[in-house]
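Single chain ahead, written as C-alpha cells, the form predicted alone.
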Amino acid sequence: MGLSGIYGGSDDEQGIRTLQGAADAGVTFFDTADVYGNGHNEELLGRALRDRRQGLVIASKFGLKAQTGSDRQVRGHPDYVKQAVRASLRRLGLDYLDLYYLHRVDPQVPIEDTVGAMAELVQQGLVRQLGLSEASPATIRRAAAVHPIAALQSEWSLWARDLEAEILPTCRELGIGLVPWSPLGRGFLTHQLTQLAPGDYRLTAPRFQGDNFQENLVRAGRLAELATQWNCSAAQLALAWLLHQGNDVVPIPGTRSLERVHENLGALQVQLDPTQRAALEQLFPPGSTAGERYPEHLMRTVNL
C-alpha cells in the first residue's frame, strides 16, 4: 500500500527495487488490493514480480471503492466479485491469485452471497483460497459455512489488540489463519513518527491527533527503551511479539525501502521469553491506546 502514494509521493523504480529485493531476501508473501492507488499497486507488483511467480503467495483484495475519505463505499455484490477479480488479474499479469479477500463486509449484501460468488472463482481456477478482512465472529462463521476461509486480515498489533477477545478464538476454532495488517501501528510503533507532516492521512485517525498522539508517544518511547535493552529495534520487537502468537499468525509489515525490509526480517531472530512477552502485554493492554484507530465513519465499516 505504501508504494502507491498513501504516505506521500511514490517512486515506481524504488518500489520495484524494494519488492524484488524483498523476494531476493526470502519474502514469499505479497499483499495488495485493487483500491491501493486505484489499481497502481497491483500493476507495480505485477511489474516487479513478473518473472518470479514460482514459490510466491500473492494476495489481493476487492470491495472498496475508495481507500480514504467520506466517499468510501463497500461493494460485495456477486456480479462485482467476478468483475473485480478479472481486473486485478489483468493488472497483476497473473492467471490466478493464491488468496483473494473481501476487503470489507458489505452490509447491504448477505455474506453468503458474496462468498458464494467468490467460491465460484475457486471452481474456475482464478483463485486458490478465500479470505475476509475486518469481519466479526458471526460473519466469519456464516462465511465459513459457505466455503472454507483461509485467512482473516485485520488490524492487530501491540496497540490494536481488540480482536484477541472474540475474533482470534473464532478463527482458531475454524482453522482460519490471521494476517495482521498494520503490525507496526501505521509506523507508530517504530518510534520514528514523533510528528506527522500536514496532509498525512494518518492525521484523520483519532489516535494520531492532539493529546491522544502525545499520550501514545509515551508508550511508544517505552517500547523503544525495551528494544534497546533487548538488542533489537522497536519495529523488530513489535513484529516479534506478533510472530510469537503462533504459526497461524502472519503479519504483513509494509515499507517503501529495502533497508526497512531487512530490518523487519530481523524480527525473525528475536526470541522473547514469557517474562518479556508479559512485559510487552502489560505495557500495551487491550484498549489502552488513546483514540480510535479510524475516524467514526470508517469505524462503522469494521468488524461487521
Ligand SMILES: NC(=O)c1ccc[n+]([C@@H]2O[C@H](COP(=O)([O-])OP(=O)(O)OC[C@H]3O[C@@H](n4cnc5c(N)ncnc54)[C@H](OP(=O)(O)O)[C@@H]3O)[C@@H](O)[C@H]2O)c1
Second form
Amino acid sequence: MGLSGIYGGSDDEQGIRTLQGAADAGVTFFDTADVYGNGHNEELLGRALRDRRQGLVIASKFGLKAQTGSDRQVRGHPDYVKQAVRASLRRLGLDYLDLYYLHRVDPQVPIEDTVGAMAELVQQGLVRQLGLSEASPATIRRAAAVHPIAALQSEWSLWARDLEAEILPTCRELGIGLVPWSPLGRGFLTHQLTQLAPGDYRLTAPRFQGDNFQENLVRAGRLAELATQWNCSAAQLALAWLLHQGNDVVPIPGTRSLERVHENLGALQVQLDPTQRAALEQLFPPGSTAGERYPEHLMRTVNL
Ligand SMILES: NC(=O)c1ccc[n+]([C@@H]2O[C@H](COP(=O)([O-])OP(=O)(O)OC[C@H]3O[C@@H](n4cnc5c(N)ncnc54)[C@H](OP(=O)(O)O)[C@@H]3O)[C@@H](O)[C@H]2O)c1
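Please give the other form, namely the form predicted together with the named molecule, since only the form predicted alone has been shown so far.
Full complex below, order starting with the chain above.
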C-alpha cells in the first residue's frame, strides 16, 4: 500500500526493487488491493513479480471505491465482484489470484450474495482462496457457511488488539488464518515516527492526533527501550509479538525500503519467552491506546 504513496511519496523504480528484493530474500506472500493508488499498486506489483510468480502467494482485494475522502464507497454486489476481479487480474498481468478478499463488508448486500459470487470465481479458476477484511464474528460465520474462508485480514498489533476478544476465537474455531494489517501500527510502533508532516493520511486517525499521539508515544518509547534491552529493533519486536501468536497468524508489514524488508524479516529470529510476552502485553493492554484507529465515519465500516 505504501508503494502507492499513501504515507508520503513513492518511487516506482524503488518500489520494484523493494518488491523483487523481498522475493529474493524469501518473502512469498504479497498483499495489494484494487483501491491502493486506484489501480497503481496492482500494476506495480504485477510489473515486479509477474515473471517470477511461481511459489508466490499473491493476494488482492475488492469492494472499496476510493480509499480516502468523502467519495469512499463499499461495494459488495455480485455483479461488481465479477467485474472487479477481471480488472485486478488485468492490472496485475496474472491469470489467477491466490487469495481474494472482500475489503469491507457492504451493509447493503447480504454477505451470502457477495461470497456466493466470490465462490464462482474459485470455480472459474480465477481465484484460489477467499478472504474477508474487518468482518465481524457473525459475518465471518455466515460467509464461511457459503464457502470456506481462508483468511481474515484485519488490523492487529500491540496497539490495536480489539479483535482478540471475539474475532480471533471465531477464526480459530472455523480454521481461518489471521493476516494482521498494519502490524507496525502504520509505522508508529517502530518509534521512528515521532511526528507527522501536515497532510499525512495518518493524521485522520484520532490515535495519531494531538494529546492522544503524545500519550501513545510514551508507550512506543518504552517498547523501543525493551527492544534495545532484548537486542532487536522496535519494529522486529512488534512483529515478533504477532508471530508468537501462532502459526495461523501471518503479519504483512509494509515498507518502501529494501533495507527495512531485511530488518523486518529479522523478526523471524526473535524468540520471546513467556515473561517477555507478558511484559509486552502489560505495556499495551487491549483498549489502552489513546484514540480510535479510524475517524468516526470509517469506524462505522469495520466489524460489520
Ligand atoms: N485490509 C485493510 O483494510 C488494510 C488496511 C491497511 C493496510 N493493509 C495492508 O497491510 C499492509 C501493511 O500496512 P501498513 O503499511 O499500513 O502498516 P505497517 O506495516 O504497520 O507500517 C508501515 C509504515 O511503517 C514504516 N516502516 C516499515 N518498516 C519499518 C522499520 N523497520 N522501521 C521503521 N519504519 C518502518 C513504513 O515506512 P517506509 O515505507 O518509509 O519504510 C510505513 O510508514 C499494507 O501494505 C496493506 O497491504 C490492509
